[in-house]
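The chain that follows stands alone, in the form predicted on its own, written as structure tokens.
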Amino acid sequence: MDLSLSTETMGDRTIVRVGGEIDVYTAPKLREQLVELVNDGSFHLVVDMEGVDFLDSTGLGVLVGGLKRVRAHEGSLRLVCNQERILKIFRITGLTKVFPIHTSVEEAVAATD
């Protein structure tokens, strides 16, 4: 399966909608998107993972890298996910303590840093 990406702006947040699989083959595409957004001055990102079917350690690494990039600019990276199989990965790895995870894009956009 391939990876689909789209972006939109809501206030001062940039929403990155991700669909498909984030794995060793597709993660570089997500990494490039996140780097490009930060380079263009988008420092408050919301990654909507509702359409993600699979996430591996490479994908987790890309998200952590994105978080480091936005934090270097006093920014934030919030995740949107309520799929148990994906949330379980974040719990097992302890990344629920690193990433704010929300149940909807609207909730993530409304959250204060």
Second form
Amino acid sequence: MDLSLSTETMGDRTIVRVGGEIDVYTAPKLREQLVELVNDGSFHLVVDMEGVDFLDSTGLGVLVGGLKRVRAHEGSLRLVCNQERILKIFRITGLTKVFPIHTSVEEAVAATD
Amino acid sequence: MATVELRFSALPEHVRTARLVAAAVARRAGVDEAVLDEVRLAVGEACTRAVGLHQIGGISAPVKVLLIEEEKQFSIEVGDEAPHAVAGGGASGGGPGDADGEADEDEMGLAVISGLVDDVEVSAGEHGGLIKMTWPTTPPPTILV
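The form predicted together with its partner chain, contrasted with the form predicted on its own above:
Shown next: the complete complex, the earlier chain at its head.
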């Protein structure tokens, strides 16, 4: 299972839909995608992780890197995830306090804080 | 000897293979289905860390994974051949001169492992490091007389 990525714009938000496995092999592709979006001026990102089957610390590192980049432009990076096994990784690393995690793309797009 | 032994070149693309093999052997050994996701993640983290250490250190030796089925428990040992500074050795050069957060990812990998696995031992010496993780197994159901 490789990594699949697609993007979509909703108002001032850019949705990044991620599918497959995010690990040491595939995470660089996600990093490139996030860097490219920020370089192109998309500073409010919603990363939809509902299609993700596997996420490890390399993937977490890429998401944290993305957050740093958008924050440098006063942007935001929100996650959409309902899968317990993925949420657990955010929980044990304390990253639930760092990322706003939403249950749907609609909710993430509507969030403003 | 280990139940299954795996050696792979220190390349990111092989870490997935190690995860799949480890999960398959763990399932066969009787590790609870609910824990298999944790086994997969923990072994992936350990292998990712080993691959990183080999790549940073320019080590051509393979990463070694031992999958050991024992009575009532299943262990995974992930060994690297990167020389680790021995405790107290502090600034002994040759450390990962990382640019942007590679050491942090290494630490995060260990944090994930220790958060996931109750029984984990991390050891390191000048000839390499070893992460040993153990999970309980449930014996196959037997017919009650």
